[in-house]
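The chain below stands alone and is given as structure tokens, in the form predicted on its own.
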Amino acid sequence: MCGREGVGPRPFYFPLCVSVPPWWILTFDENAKPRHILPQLCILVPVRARLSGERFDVAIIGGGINGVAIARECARAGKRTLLVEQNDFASGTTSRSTRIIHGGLRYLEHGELGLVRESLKERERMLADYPHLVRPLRFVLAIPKASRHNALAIRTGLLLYRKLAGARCLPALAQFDAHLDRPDLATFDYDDAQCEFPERLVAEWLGEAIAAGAVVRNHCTALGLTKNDGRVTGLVIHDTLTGTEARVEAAHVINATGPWADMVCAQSGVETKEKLLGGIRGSHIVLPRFPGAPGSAVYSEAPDGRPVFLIPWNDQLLVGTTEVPDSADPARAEPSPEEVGYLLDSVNHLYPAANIGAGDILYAFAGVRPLPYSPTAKPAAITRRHRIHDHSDDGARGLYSVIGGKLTTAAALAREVARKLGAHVPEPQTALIAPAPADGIEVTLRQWARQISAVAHIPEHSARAVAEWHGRRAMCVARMAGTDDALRHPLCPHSSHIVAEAVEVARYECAVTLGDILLRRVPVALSGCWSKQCTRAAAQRIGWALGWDQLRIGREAELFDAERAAFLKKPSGLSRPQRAA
């Protein structure tokens, strides 16, 4: 389904009577010899299969968490459903966003009392559903008492977001931060959740689609729509790893694509009324874990009255957002030095003994948000709930544009897309109870990460980031491991992940290159210490595994450092805790 086979080698494909894809791709020395044979395993990687003059029911412009969703939702519904994805899955928006699946408590602010009560709901069936990737995480509200928001508004609010939410089982904390523990500072405290790695639940619901059905293909970019009579027929799309080109006809199209929405409508001369999209950049630091930095999650106001979080993740102090309208390519965006040195002021508003400057930010990030467009509001002030654009009256009919939208929504926006093109989609089973403890999960990792460990012959850390990453695939991930040495290395050598994770993924979660095996499906760069070095101890360790000869591994790693230095930026130019403007 996915993927493409190494350089240089030839190729030869037969079928496999297991239950993978049909058609895998083995490579073999210049002896006519196999480069890889495992004990019980060979290091197989999919093909893509060609897609011209292929009819679909639905085809979904954009790989994002909304696209994958919309995608899976559609293929369980029995429609012949195709996803394609310009860059990987989860590149875009979904990867800079601030990793929060939340309930939506700053909402309550606007009256948006209906899109609390989605959010709360969706992220208690995240809670349940996807344990090992969205945990609880209790909040410290952080309020300056000269805020515009008095005390007793904050209590008022809490107790109708707990009331809306039912009971929870987090504890209570001891105490808060004793750096908050100010005059100036009116501290609670709230329950909310975190998916440290989105790209992970976008991969997981990615493979939930594939086995219900769907086609799917990252790198393939739509070049246009095809259109009859006023209704859209298909699409035109190219794909960037094999150079070809190929028309699909469809009966329904969802451009997906996020803050891209507006590109692609006038690519396809598909004209509107007015902009659908108001593209809003958001701006993040990661910090190291500074002396005295919080222990939990802190929710507090910039010091010019806006939100803003610190969080724990990743090992690391993930900080932001900003709010700041944004109409350039979104493929460029990238924080500004205004946008860094305010949010550096409001660590150290926060942290004053802590005194962090430019120098000390490991790297910062920024997307768009794709906002409806409202040229006269204030960015805080637009809503954030979702909405789809129906083009019937564009003159083309059949397609269907997706308008905001967030993580903890994604599944929800699927189930409503789903109905819309007549599917019948009943809301989920899941109960929604107070989740498990979080030391209910805990006990359940630690139980995985014995049994991977004594299978796949790592140790038991290694055997706990698989689980945590990789779910109810961690013991196929074990499996393949156990076959062969070189498959338990870890990725680099600071890392407890492993090789057979990588080929895991390029197997099975369509991951191609190097940046989408390292920064999305087993995203170990995400780290502060990564480096080059890192880069190209991974490359050779993975390009062994999937067959890649020296000169496509050497090319991997280049592309890889390019794309990791592009998203992740080191900003230059603030040499101490500097005001934006």
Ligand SMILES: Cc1cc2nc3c(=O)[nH]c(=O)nc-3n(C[C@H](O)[C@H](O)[C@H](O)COP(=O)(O)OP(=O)(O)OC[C@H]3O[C@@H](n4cnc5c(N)ncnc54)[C@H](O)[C@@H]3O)c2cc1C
Contents of the next structure:
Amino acid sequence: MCGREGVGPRPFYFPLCVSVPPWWILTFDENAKPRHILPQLCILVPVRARLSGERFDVAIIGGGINGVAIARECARAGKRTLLVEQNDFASGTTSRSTRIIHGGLRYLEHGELGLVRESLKERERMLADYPHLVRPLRFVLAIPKASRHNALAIRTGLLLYRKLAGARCLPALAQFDAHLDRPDLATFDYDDAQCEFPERLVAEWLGEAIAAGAVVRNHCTALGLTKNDGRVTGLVIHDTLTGTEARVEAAHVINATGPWADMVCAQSGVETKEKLLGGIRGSHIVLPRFPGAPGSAVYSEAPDGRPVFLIPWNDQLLVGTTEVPDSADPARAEPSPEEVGYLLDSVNHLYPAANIGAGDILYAFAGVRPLPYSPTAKPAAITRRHRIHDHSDDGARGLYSVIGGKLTTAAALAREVARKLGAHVPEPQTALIAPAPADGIEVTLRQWARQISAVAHIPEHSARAVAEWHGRRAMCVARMAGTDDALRHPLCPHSSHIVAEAVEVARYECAVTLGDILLRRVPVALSGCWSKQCTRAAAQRIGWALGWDQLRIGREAELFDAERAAFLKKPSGLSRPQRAA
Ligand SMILES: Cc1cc2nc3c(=O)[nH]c(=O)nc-3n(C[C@H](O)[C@H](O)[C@H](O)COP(=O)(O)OP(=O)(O)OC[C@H]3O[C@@H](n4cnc5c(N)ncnc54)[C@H](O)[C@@H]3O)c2cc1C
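Next, report the structure of the form predicted together with the ligand; the form predicted on its own has already been given.
In what comes next, the whole complex appears, and the chain from above leads the way.
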């Protein structure tokens, strides 16, 4: 039995849930009227227990990939762990990246051999441990012959990169992209990896953190730290869903707020000698797959010589990125018209026949890289290596801030943090032997999808979609889907993903709002074709399954549309061609 937790500024409440053995569940609305009696379904959405007065060994602020990885590592090491996230897990920089799991070929140019070696090792681990989410990706490196990078230097760099990466290699490309076979371009190829949905990777790590005993809360802002005699003693937290405030005690606090790290220090009265971070905004545009669009990923140079990526992603084309200093609130980061014009220019420079215009852009989005403060360095030259800042000398013993890092190295960073807190964390033993070849993964996925299809009574394309996003847990989704036709419905008419997935993530991955579900845990709304009609359809179907009443369904849909529109911008008022300033 679980109870309603309180009433907040948002009309949000958890329904009372009573399980009626053996397979029935009754949910009640706010006036205690029964709403649902769902045979065979057990829709138990966990209620957030009160935190006030709780004591933790470690409290982590920020639920991006780094914070979640740290929570998982600390909880596994037996530490009583709390993770708080002001919005939703992976809603910050993590979901605004290029989504490449890479060794950082480019870092070789800056002599960061150690970083490249570590990144490549982590890449191999991710490929082995999360093969449904992290997949090998072949890149075509298309460099203008007039570039400052000469062919010999590039060949030497690629040789070194392959040597550092070890044995794994994708099958050689039968033919380079014919559109890039031009006299003004020199083309090479190399392997890296892609995590199309880091939001899903974070969700899996979150599940692993919870399984290891971590207490995790999204929609909870750390308002500030409590301190005593130069040492942090805990946190003050505001739950934005319930409007309640809680004080918790913590022996250590990790500030893993990415580009927000300086703000958290300032709010807590922790003064550092200099700023920790120099935020550098990076923007992307998402295009439909135009005729002649590249089939593999392309790494090239923009007209100004900066690197540009064109990556097949989510049945669309992801193009990025820019580097613009940005010290404003990272939550409000958005692409400027100049950045959008610059990216369009870069695409048209490589694929002139496509003649892509601003009207073709499905959406654009931006994120702020949490790079170390380096006022005089060029953004491209600032190291992507993470750093852990110990605030003992800033009058806050027990507080550590995470600076920088990449999706690729988040797990390594987490091990480092846990060791700093005295945990014994051995290097993982997985992988570092050549993982299964890409076609082997394909066969496994196909077989898995067939089993899921049979259990869930859904078509194989839908089962495949479930398998790719939920990995081992896909069978739990399948079993649930198998119990009720409504749980097998697609989330929206254009999607292969089904309502049972939404229920699964509300139960086990802390998804609370429609935005948590549709933008991050089951991120179907990242499709360029998503419309308000899709929102309405998905809200009704998910609302039914989770026992939301019509008021809540309507409100969730409204908030969702606003959140999506603030994140994924449809550029307007652009005249082509434009270049970034
Ligand atoms: C344009 C761009 C492209 C990139 N491409 C790649 C790539 O291809 N590959 C790669 O490996 N890396 C890439 N990166 C880097 C990578 O995305 C980031 O290093 C990584 O996501 C940082 O994760 P994080 O957890 O530190 O920060 P975030 O993901 O930003 O998480 C910090 C979280 O803290 C929360 N928070 C802030 N203040 C508070 C508070 N007071 N209380 C509670 N919570 C709070 C925020 O809401 C946020 O969710 C890219 C970055 C950018 C910007």
